[in-house]
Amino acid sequence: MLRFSDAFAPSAVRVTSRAALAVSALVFVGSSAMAAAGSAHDSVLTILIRWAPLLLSGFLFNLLISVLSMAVGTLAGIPLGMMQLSSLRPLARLGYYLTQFFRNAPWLVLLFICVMLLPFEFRVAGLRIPFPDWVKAVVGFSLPAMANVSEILRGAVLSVPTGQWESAESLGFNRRQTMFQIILPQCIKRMLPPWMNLYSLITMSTVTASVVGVSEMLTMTAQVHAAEGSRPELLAPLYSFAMLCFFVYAYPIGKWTEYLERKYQVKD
């Protein structure tokens, strides 16, 4: 019997969380001390607290990236996933392929190339629709999420014990009933913690968003770093600050996708 787990292993990708709260802490406290030492200038403390407005704002963006990612990658990830498990033998076998060349494509290369190939603006009836960067960084995102999305699909439709189709069909379900009534239903508390693990994944990763200039807050960390003189000792603070913040963020989902791996655990 397969296993859901063998199919997309959500331990495989959670976040390892307190080891990495106390190097953050440890960089942070010791770089803060060196900086009030060796300067003449305001602390850490007082920069952090100056520029956390702008900072926040940026993580915030980063946010917003994510979830729309994650939204689009679903919303696209799960007709994909039916694709694969299309009785329909070409259909499935191109499920399969744009799901696998998706997912193990490298994604700063898929977003390096929807920010640099799609167009800017967009012309219909005469009208200008502006396409922005960070627009396209959602797209870019959402390609190996969707991808990924549709393999969770596929493994938890398989996960379910074949006795489950069986049954449905001596009761007169005929295929398209037996998915969506019977399997599908079943398959939601199975695809939720893999789900959350993959969007603590992509809200990581959209940090790489600004190699390709989108004013994210790693962006505006370069920025305040600059903006303070680029003192070599800020950037550690600076910078674990920014780690901080998507621990913040990361941590209580990955102890939350814990919680609900043993929840719904799956026993055939």
Given for the second form:
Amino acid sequence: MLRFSDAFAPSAVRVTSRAALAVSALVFVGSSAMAAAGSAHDSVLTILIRWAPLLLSGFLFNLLISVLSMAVGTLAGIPLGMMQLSSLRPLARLGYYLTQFFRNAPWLVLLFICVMLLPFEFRVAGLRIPFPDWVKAVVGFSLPAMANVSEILRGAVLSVPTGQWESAESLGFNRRQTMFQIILPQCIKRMLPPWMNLYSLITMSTVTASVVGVSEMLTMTAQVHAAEGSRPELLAPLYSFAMLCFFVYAYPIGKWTEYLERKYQVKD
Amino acid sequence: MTQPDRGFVSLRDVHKTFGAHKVINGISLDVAKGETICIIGPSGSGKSTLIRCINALVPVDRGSIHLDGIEVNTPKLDKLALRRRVGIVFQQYNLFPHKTALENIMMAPITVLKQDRAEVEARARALLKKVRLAGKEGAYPGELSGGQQQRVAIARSLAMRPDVMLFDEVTAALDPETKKDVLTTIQDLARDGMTCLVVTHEMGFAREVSNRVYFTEGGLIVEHAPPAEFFSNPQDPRTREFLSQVL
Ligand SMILES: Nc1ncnc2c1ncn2[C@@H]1O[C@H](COP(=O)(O)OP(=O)(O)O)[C@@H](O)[C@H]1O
Ligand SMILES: [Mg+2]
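Would you generate the structure of this protein in the form predicted in complex with the partner chain, following the form predicted alone above?
Let us now look at the entire complex, which starts with that chain.
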């Protein structure tokens, strides 16, 4: 049996985030204590509380980018996946090459290309539609999301036993009816765990948008650090706080994915 | 429509190869309307392939397959016209796992034949009763035993009102208890006058229910005869050898 979800094994994410929690908690407590010890500066806790609203608004921006990227990536990835499965050869080939192209491109490179090459606004019939960097970043993350969703869909369809196709064909269903009424409904369950893993990966990688100047959490963290006089002892607690936010968000998703994987384990 | 010299289901010199592997090497057989025949033979002798050729799931290389005058081996074949007249049941049931037993039966008549939902539902309920599964309408395949699933699969095929039913080792995956229910269901069908082609390892069933037994080996029909004769006086040494192993 083809285990398409292996491609997005959650274990890597899981281990990283568990270690992240331990490390960030340690560093956080340790460095807070150190920074607080006999100095004229504000304590780390005071600083964190002061900047938390700003940092968290940055984090919300990461979440917004991740949700939008995943939504666009899914909406585009499903037709692309269907294209790969088309019985029309040229269409299937095109779908395959598009998928492979975006699946094998480094995400950061795609992000750079989108941010550099997309215009800052579109003019449609005299109307100016602004196209800020963060929207370009959404496009940048949507492309690999799309390619991965396409592949997840293809894997899910291929993992449905051929007997289902045979039965449907024997009952007179045509290919289209078979796909939409019999195969795809069975794919939703199969797709959910790898799809959620993909979402976690996208969420983690949204911080790379800081490289192109989007004011998401990593950017905000650096700015806060600068605003507090770039004191080295603040580095660890500030960045640990960022890690903590991602962990608290991603860990339950990972747990839920694991649960779904167990629940929907393909039995036959 | 059936030509006088050919049966309701009629194969003439059918050949099929997969790559270099010759699976069917010139099979001819005739089944009259309302007859039940059993096909027995060792594993790998091409029984499943033969059955799948009849409803055009597997295209043949050469030869002629007729079903009530419809030629199957032609590029002009109207597959839907053929498939609404031929039901097939597989060893692995292949029910649609996301649909209830009742929905499994109703799907094809509604989607493929565009029949009226209420009428189809009434028919589906009657079919479930006929295969002795009244009360299981809302059960999903995963909640049913193998034998129950197989009977739903039979009902699902019957919902298309076929003239011929093909069975491919439909009890091979079942334990002895549930086997009986499935075999009884097929026996009822045969008694009601359905034309049945049954690939099976159930010699008792072949003996009691079939009009003729065909023994295949190496993609050929080695011999065929009415069951009484076939089992008491097999002619070919290969048949005798096979029977001595399974009886
Ligand atoms: N789709 C296929 N492609 C290639 N070889 C096949 C295919 N289907 C069946 N065969 C081969 O044809 C032979 C006969 O298979 P089958 O018809 O399933 O025999 P039986 O049902 O009597 O066991 C086997 O050797 C099998 O491997
Ligand atoms: Mg077989």
